[in-house]
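First, one chain by itself in structure tokens, the form predicted alone.
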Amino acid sequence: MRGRPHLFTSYEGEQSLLPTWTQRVMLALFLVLLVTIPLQFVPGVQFLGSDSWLLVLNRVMIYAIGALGINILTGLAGQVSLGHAFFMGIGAYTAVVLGAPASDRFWGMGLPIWIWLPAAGIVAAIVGIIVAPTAVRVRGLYLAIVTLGLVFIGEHLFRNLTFITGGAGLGRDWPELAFRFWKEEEPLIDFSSRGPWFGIEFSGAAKTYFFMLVLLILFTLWHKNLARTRIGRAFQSIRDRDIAAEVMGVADAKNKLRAFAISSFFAGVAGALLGALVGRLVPETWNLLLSVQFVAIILIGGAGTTAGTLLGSFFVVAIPRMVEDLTRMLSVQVRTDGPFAWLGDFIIADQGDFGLVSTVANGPGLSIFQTNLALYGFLIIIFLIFEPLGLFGVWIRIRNYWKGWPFSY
């Protein structure tokens, strides 16, 4: 209604996915932008129109796929999952076994994208179901060591598994990005190689990009609607309540499996595009750590938000190519005498005295990489401690703010 934007007269009208005209003109404004990315029409983004930082934004968004999905779990039904890697796992090899073509070593089956895909999270979702009545016996802490366990027998069956995985240590390659009706040798959409669409050249990275895009939105309207579906509300009901839920009649096992089975498929789906987009993977990839980045990405974008976990996503992802261009600008104005030197020397160990971060591989203080590393568990403390609802919580907090200017209540 025209000047109170929260007064609802219909449950339809609540529960609509953009109920005020202003959200409704912000995300159109901001899919505008997101498209506009790959063309460098904006000005004060247009870096990310690069092919490197495409490559990075290629990245976030498969992430974000497969946080949504780990949302689903952990944000919506409340069920703590540190195997999140174990399921992104058997996606990617279901995927390079169906995609990829058969060799001496290796098997594979040559299929097209519209196949392997969708088969990616569909193996991966009924392992979940399979897993799903043994984790559902646990909650809590119980249920993350459960979970952790997948991890580590992933680990060990990816690693000897040869003739799927390529091996510890080597890898195999997953199928390009490319749609077949079947196995033509030239592929009616290319995605990964430069090419004109509709006028305009693209390289590889941008025609990937737009790829990436429609797929997260798909996903992320999946993942929106199930939020305000009978199951999503099932779901959150069992996580505020699980045993008042079940006495009124919420299958309490029920929608913990369906909850383990649609995780597991936004899983499986992130894990075959992750293998795709990289070109090659090693079986050491889907460890304890790629669970820790997914469970860092919804406590630091906020639980149970959709919003909160694409910005979650864009934040992890992206920090260690943030971290990794601010120290080599540092280091450049530490060389160069620059008006930043001064902050150079404090950060850049091998250039100055005081330093954390060093930009040589042997040289004193934390490389990037563990810089990022400990900069995961520090926004995941300040996160949990200051602002349960992470980044989306922040935004309330402004949003709110902006709306009651210049009161303070």
Contents of the next structure:
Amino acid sequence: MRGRPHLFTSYEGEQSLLPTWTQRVMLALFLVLLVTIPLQFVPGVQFLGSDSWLLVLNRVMIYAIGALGINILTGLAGQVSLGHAFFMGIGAYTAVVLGAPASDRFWGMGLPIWIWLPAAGIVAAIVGIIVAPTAVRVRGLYLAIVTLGLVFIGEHLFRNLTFITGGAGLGRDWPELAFRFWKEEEPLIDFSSRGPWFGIEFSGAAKTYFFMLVLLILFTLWHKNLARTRIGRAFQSIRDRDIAAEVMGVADAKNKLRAFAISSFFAGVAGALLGALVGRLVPETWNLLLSVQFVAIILIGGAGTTAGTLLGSFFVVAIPRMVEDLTRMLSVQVRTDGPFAWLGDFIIADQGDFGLVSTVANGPGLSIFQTNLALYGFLIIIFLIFEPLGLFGVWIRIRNYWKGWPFSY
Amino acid sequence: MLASLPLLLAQTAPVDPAVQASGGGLTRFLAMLVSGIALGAIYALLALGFVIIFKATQVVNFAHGAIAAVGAYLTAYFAVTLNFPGSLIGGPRWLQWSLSAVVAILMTAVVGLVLERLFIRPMIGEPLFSVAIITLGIDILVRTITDDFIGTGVRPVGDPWGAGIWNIGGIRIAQTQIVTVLVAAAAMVAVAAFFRSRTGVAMRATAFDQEAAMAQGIGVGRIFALSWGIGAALAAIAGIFASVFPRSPGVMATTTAFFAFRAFPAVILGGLDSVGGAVVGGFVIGIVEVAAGTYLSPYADVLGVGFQGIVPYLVMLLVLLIRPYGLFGTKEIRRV
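Please supply the coordinates for the form predicted in complex with the partner chain, as a counterpart to the form predicted alone shown previously.
Following is the full complex, with the preceding chain placed first.
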């Protein structure tokens, strides 16, 4: 059976999470790599273990959890949703009300993480179930526009419910990432401040990294497993041909409702984690752009695939950081007249010369933030035009190239 | 780190001061109605362009708001910053401004043509969902670049009417609103006339059946480009009048583009594929929004500031619960 990944001789083999030994070994190696990143001893990826990059990776993992959620709804069940940011907001504010301490201006209950994190997902899922009957009635592109309306309505609510959200442009503090049994002073496990674990000194970012990694692995397993269960197969049959699915006895509305609920659960947890990671978020965070980012993640990664979703999250979240680094490097090159100074001259606009990107505020050309945004838009367009299957499609093409080598097919 | 930055996507819907000053009772109601019709005319223009693009090319254009902002910005640039084509001819100030605005609208139409040729044409035959997401990408791209040109401040479009108000028997009406309604009516008549012309018939044929239209010798690609050109021009007109006195002090980064998102409820209300429905939906949404702003403003502490801004979306959700394909949309026939 070697070299024939799609040849199955039993139903168990076809349904297993990792059908081939190559996949198992690769995954094990990848997991070891992920665990050792903060320890910084694998050559080549040591820079990822620095605190600033760990922050980016933590965000990548939170986005990956959210993206896995929208992948269930859009990738598996085929329902296009632009309302993901709304459900993330619901989860985030559930977490803040349950987890943050009360003050005279804000609601809060100061409960521990093992209550507020699952509750964030559950409340978001319940809101998803409430919204679903409207969403199930409309189909295709109508659904995209309806969920777009949801984001705007949500933004209005979040801006005005000041006792929960802290008010427009201000926000409030989220509970920290720390494990307590109840409301005791000293947390049992602290995920966000520097200290030793098992005799090794870790920074706060590294501890958060391990916490997120465990969560991400759990959610990835859930997602991967869901796709092969009865419910997951029902989702896929609705995506592929809803009438045929109904004829075969797959309840259309019921399964769409399930997809909304599960997807919202993922979104709620991701929203709560994002709030806890950043510490303070304004209500305008949960806007259309955030929703579009999630759609972009699964499109760039490859809709319907687990590996693609994770890759897409890394790509979409880490790109702004890379653009920032690149711009900084180029501006240093210009200043010191390095070998890439000509490229920097061309791209960076300063002191009145022409260029695409400017490093000073209000200069000519786009700011770094705007460059990132424009690059997003451009990448979404380019990926859809040239590689509709996303990064996963690129991987398939590389794999097929080596499979057939030295022949072209 | 995009999400962490406070993106102030202000979708404030300012209450029309002319309506507020119109006393109470019937005069206030009539002033509200005129203001609502003017806002509805803007929504109707946006929805009309959107539906024309959707019918002809089956593309849901999420970039419509960004294109409207381009039109408004170009008008501000030509009429105020450059004062270019307007100052060449003499005559009254409104004529000069109109000339600058027409140039801006034509340039926006060209932007629409370019976007279609670069990003939409290669996607013919791909799933509709992918093309819709491409337009979201176009929205981000165009909006970011336009925002950079607009800058951080407010850029007035320099219309000659300013904050002028006519008082007709106690009913106070902003002058710009009369102009808005007149221009919108002219644009709608022009579109209706266009649909009766030879090219317009070709466009309707393409919307009906692309292959059959092609077999009759209609250049479908040309029709696609044309629909984007018309849609962009209509969006530009709407963008300009969304940036004048009672609505907004001028073109603002993101705000002008996001204003146009509120035309989506109008489209959905009428039905995605109904040209007449788009116009009706636009007026309904406009009047409902202004009515909410007029009569619900005393309850702002309960409903929240800027409540009228989300009224269009609430109306949309309500209508979809009852009629999933809008008021005039074609019901999708599901065949086995």
